[in-house]
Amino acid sequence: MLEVRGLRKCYTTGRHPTAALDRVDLTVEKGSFATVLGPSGSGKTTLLRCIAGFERADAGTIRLAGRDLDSPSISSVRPYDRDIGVVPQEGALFPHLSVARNVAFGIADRPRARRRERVEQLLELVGLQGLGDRRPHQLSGGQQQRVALARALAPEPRLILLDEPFSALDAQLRVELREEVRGLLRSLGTTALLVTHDQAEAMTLADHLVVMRGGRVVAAGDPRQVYDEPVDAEMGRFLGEAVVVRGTLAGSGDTVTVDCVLGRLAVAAETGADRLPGRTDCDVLVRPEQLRVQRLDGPVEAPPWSPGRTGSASAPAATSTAGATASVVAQSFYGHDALVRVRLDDGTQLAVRVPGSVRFGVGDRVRVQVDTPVWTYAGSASTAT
């Protein structure tokens, strides 16, 4: 098990210092998958690095298994000490030394037989089997990544640390390795630390997904629930498409509904200031996935097929007023799904998806509604978008 608590890191700009870290707590289970999801400037890669023991944090702990790796009782343990392999971007492969060479590096002070079977195994275990051979400029960038995470296996670390080793791949290939490498280190039973900024891989990836912004921790747990349950707008816009738009509530217990252009919808929670007398005004966060779309003149053409939001077990069905109209702008095809981008006649602009059979002309009058309860965000006073 990893666990980090109260970590602390600062850097010295001019005259100021900005804490790239603060306060963060973080638990990894033994064996299972962990992604840390931020956008640039977050803090994901110095946790990262403080993890590796290449940063000192300023203050906090750092332990692994039981071990102290890093805390103010204690000097820090060396990066090449903590048992932790790294699998950094891009590789970072030593261009001189052949594949075998590059794998085999971490476990140099074993027996010559025993690190050449080693490297073997791992090589096999990679699919890059009669690979060992060749120089690094000689593979593809896939295969240069599986070089990496087979030299970060290779002396039998309890921890891995995957700094967003995927992001130079092209993207299918990026989604076939990212599968590969979640399976094969599963398989092994290794307790992994990935960090990214690709929303899509922290959620499908992760068996426990921390969310970071501004060098803290602000959501942690199971990837669906903080996806459902983004705890402001701010998040809910950041973990997929959203659109927020500002609405006033009523009602009281488990009869909250909130009025916004959409109509009057059930809401599944509130979060943000408490609620109080003659202050209803909220924010409304919505997605794709919650709306339904019919042509004016046409029967529904796009029924509640994806799975929405639902909130908690006590929430009540979703109700809605007649919805809002709106005319199409756009309809961009992925396969199995599109997205059909309309603007209501009030000028927002909103995304709904629906199935990749459905279409919809530029400029046609369609009726919005949404299917199931909506996240509110009382007081907030951010912007719609």
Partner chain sequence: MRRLTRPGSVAAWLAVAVAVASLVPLIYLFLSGTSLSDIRAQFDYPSTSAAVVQTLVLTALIGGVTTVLGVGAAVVVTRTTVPAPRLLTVLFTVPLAVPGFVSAYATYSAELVFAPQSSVVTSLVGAAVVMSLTLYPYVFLPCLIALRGVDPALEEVVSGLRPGRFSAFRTVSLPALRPALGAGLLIVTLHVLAEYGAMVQLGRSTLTTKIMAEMLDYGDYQSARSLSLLLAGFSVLVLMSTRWLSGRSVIAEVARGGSRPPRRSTLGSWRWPVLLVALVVPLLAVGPTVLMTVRGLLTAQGTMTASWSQVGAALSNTVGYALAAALVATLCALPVSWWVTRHPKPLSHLTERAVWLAHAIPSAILALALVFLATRLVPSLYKTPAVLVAGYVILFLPLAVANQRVGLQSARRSYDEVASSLGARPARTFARVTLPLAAPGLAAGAILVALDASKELTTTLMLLPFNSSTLSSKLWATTNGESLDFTAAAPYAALLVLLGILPVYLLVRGTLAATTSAPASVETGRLDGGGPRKPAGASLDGEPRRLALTTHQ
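Switching conditions: you have the form predicted on its own, so give me the form predicted together with the partner chain.
All you get below is the one chain by itself.
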């Protein structure tokens, strides 16, 4: 198990010290796959470098499997004594060594025959059997990353750190390789910590998700929970498609509601509970999957090229008067589902997730409704987009 407590690291560039890490806490259970998600510059690489021992933290402790690697009371354990494997962003394969020798680098102390056996085994594991004699520059980007992974796994480290290992690859390969890597690490039972700026990557891979911003951990936990219950509106938008609208809170206790351009909505949870008495304005976070959209009654101004199919499955006619009216601006298909972009009559733009079989034409008049409780935030810095 990896435990990081109160980690702090400052860089001084020019005059101003910038805190790359600011009291970072992190726990990764043995055998689990944790991801750290954060925008570029949020301190992810610095965090990994401190854990790997390449960089000495200014304060805080790092503890792996019950052993202090870095703490105020000891002198920092050297990288080569940490038992931590690293897969850097660009692979950093040793260019002068063959693939096999790269993989064998960390197990040089084993007998020759065992070493060769282990290298074969690892190359097969990452799907590169037979390529042991190649030089790194004769491999594709994806293959290089596989070798880097095999090399890091060879000495059977307690923990493996991956710094945006897929970001240099094209989209298709990225998705394939990350599934593969996770399957592999899970089957080996390796504890892994991966950092990335790609929210889809972070969400799909993680057993445990940590979100960083400006050197701080702003959320941590089960990825589903972190996504469903964002700690603030900005994070809600960072974690997935969402829109933030202004609202006014009403009621109290169990029956809090919020009035906004989408009508009167039920409130799931209200953060910033310490709102001032009488202060009722707030931000309302609405995700595409919380919205329902119905075609309005009346003549449909469907353009000739629109499929114009009607029926219960495609675009149910509006039956209630709750919600708000809007016009369809665009629709993008993702196969299994689709995002419909609508503009409310007050100008607010929203995205609504609908099944892929539902079609709208541009300009269709629709009614938009929220059908699950929403999260509201006291902060009023962010404005509707």
